[in-house]
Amino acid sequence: MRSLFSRNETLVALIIVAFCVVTAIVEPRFLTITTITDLLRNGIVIGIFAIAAMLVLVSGGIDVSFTAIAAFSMYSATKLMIALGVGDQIIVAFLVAAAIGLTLGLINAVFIGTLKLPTLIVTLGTLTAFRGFLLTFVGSQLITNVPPGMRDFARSMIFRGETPGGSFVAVPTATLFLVGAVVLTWFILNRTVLGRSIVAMGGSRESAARVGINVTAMQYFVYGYVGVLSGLAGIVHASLARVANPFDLVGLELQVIAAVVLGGARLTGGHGTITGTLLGVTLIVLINNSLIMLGIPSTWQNVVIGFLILLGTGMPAWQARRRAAASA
């Protein structure tokens, strides 16, 4: 029993509770299925980010690049789109931008696996380079008028209907990304040869090459797998969203990582969960759109995700320090 009070994803769960409870009370109009299908809503992007950034901290490392990678797939898969008069094919959107996404992936990949640069600072340079890019040589206007292919997408229900005070609820095909990524990566992670390497290489890379692991070829799996996921979720926040804005998403690196931290990811590398993942995806999620609710100012949710990192990170450290004193 102390073992399971003493994990990150019971802790957050705990808060998700607390959280729900306080805001019922303030608004009781909180819990109902349509707040619950607009909170589903807005966290299939920072769902789809978080996992991907989950499986880089599994791996040892810390990729902060992937927002840049999503604007940078999503606006110019757009533009091709139109260019090449397929609007109405939102496959084509969905290919391209996982294969723009793919290609600067494994752009990290080359400078982390090959040239065994730092991660951080390999994935900050890249965010920089990859915007500047965008933004100098592909465009920077803003796409209000998107292909038909996308805004169909986003109009696109797993399903749809009334409450009885007349208020509308739907659950959109996005949805079914996210819970595309979740089964995958949980597959890659628990049930094969590839995710027990990624996972030893998060432990100690030195001593996962000491057993044979290819610890190069595991780097170009991840940056490339996170480059993917970051394509693919940048095509469903401009369907959803019905506009292409190339300055959108960068920025939210703050909020995917303090998710992943709360879930339980460890920074040091070897160790995070898929359900530790959704459930700092769902507080964040909760924070960024009830505090208003609680009259609580936006300009806070900074502050809020903030001393949340410090408690996500900060628990795992108490932890190990009383352990090792325990043990000592």
Contents of the next structure:
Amino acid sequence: MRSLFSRNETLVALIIVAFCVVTAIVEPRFLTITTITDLLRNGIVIGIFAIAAMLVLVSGGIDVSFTAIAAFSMYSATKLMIALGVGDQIIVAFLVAAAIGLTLGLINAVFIGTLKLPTLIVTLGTLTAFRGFLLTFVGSQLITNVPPGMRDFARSMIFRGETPGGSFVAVPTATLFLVGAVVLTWFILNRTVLGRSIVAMGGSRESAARVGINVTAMQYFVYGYVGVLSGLAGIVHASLARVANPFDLVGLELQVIAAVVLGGARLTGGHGTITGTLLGVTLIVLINNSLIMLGIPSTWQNVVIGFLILLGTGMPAWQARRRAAASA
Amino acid sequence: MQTPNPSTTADPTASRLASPFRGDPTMARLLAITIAIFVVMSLLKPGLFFTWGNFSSMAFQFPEFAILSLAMMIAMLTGGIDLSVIGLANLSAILAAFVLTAFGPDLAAGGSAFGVIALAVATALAIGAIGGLVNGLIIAVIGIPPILATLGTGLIFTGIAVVLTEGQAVLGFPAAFSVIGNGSIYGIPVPLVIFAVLAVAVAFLLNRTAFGLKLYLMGTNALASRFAGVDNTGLTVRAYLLSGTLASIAGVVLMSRANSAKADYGTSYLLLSILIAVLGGINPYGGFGKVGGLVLAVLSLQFLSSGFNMLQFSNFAKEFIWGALLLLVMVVNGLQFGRTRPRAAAREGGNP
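Show the other one: the form predicted together with the partner chain, since we just had the form predicted alone.
What follows is the whole complex; the chain from before opens it.
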């Protein structure tokens, strides 16, 4: 029982429940199926990012460049689609964005895996460099007339219906990307040697190397995988927003990392679960979209998220410190 | 790079203790780079770059981010990082701005401008010190990793600044206040004087006091410094307190130069201050780096920045170059650190 309550997942789940109860009391309109589908829709891109960022934290690093990778892949792929005249082939957009994302992710991996530089500073550098390159050499104009393939993709729904109250409810196909990222990442982390090696490397790089894990190769996989997911998330974002904006997405990275650390992933590596990450994302998306329903102005968003980061990282850090003090 | 480097010998701390001011090839290389950039830019744009007007305008521009870099350097010497410097700088500036606008109208009634400005600056410094103290306490006492701790507090500082101002700029300062950012003493820009005083003070603190000595020791090897009887917790708290206070001074200079305060000023300075610290030879793993290196890095980046403006590079192109430069410098320095600190690097693993 004690271990259950000292887990981040439990803490975050309790905060989510409390938030929903209070919001529902203050604003009864909150408790509708429309709110839930809206939240889901708003959570797809952050969710995919968070799964990617969680994997990096588990591996013992931190990545802040994924938003720039997403913006870069999304904008370049959209431009290429239009230039090649294959605007109705959404698959091209996804393939190209995934390939660009992979390339940029591998660039991170070269600095982190091969050259062994500190991950935060490397990805801060690549964040700025990727974005600067995109805006200087690829373009800085909005593409408001996105290719028809992307519009169709945004319009296609897994589920469409109407509530008894008459409001429109729909779950976009794009949700499948989040589901796919969740299932695949869960499978890799929990059911493959590759995933267990990544967790081991995050726990102790030295020990992982001694038991024969190719630590550098693992890092190439992690940052490449993050690149691919980011590229795909970029296209999903542009499709849903129906605009390819090269200035979009960058700036979201802090919220995503907040979501992931709230969910219990630790900067020291080796810790992090899919469930926790999804709970963290849920909380961040709730705060972004529903804080206003509580009567709290949206200007408070940053303050609330900042406090949650400190709370989510402070509790386990404090407990670890007390345990260490007790055993010493 | 081929010459033996005193800071990379087997026992760097010992050599530092023996002679803190011994000649250092890293510094020599940095000096050569700075001069080279200066010469190239002067040759490319002689009528624009190599002019008194440009030197003067550069001397007004760099102090604000140079002071932020000093703040970043202190955090990095502990082996941490301070991502909250910009947020704290802006929050301090906004509260100082509130003091100025609240008491400014009294000036017309014959109040003392100096008194109001002193109160505003004191407010900013106090906020910076409190913010830094909070950072230090949650890092050293609670044990949150510096990246996440300062990420969180940075969001909170910026968030409070947004809440207080609703995202608007605070305007309407007494005219005398602009002296801090725009004035000159005997032809020397005031912000430059402020930076010079701070740089000398920080250099003195690091090289000539027990605080600095312990800080380098803790940054090099926290376990060794604890066993040597150093109070790592107190030292870390004081380091972040210093970092926060420096950030608030940068905030005051920035606000005086802009003649306004806003929650999102200087957001590009975060990367720039990390770039300067790394370029200046501050090891992100802690324990290595000097103020002299930082000053050279500031100068070389300001020369580059002004030169790029004259060559009509866009801001985006500059962004790309800063990012690429940070990576390049890290590779060059990293190869050097890597040669002497394999065990430290292995211990810290992939952790930032």
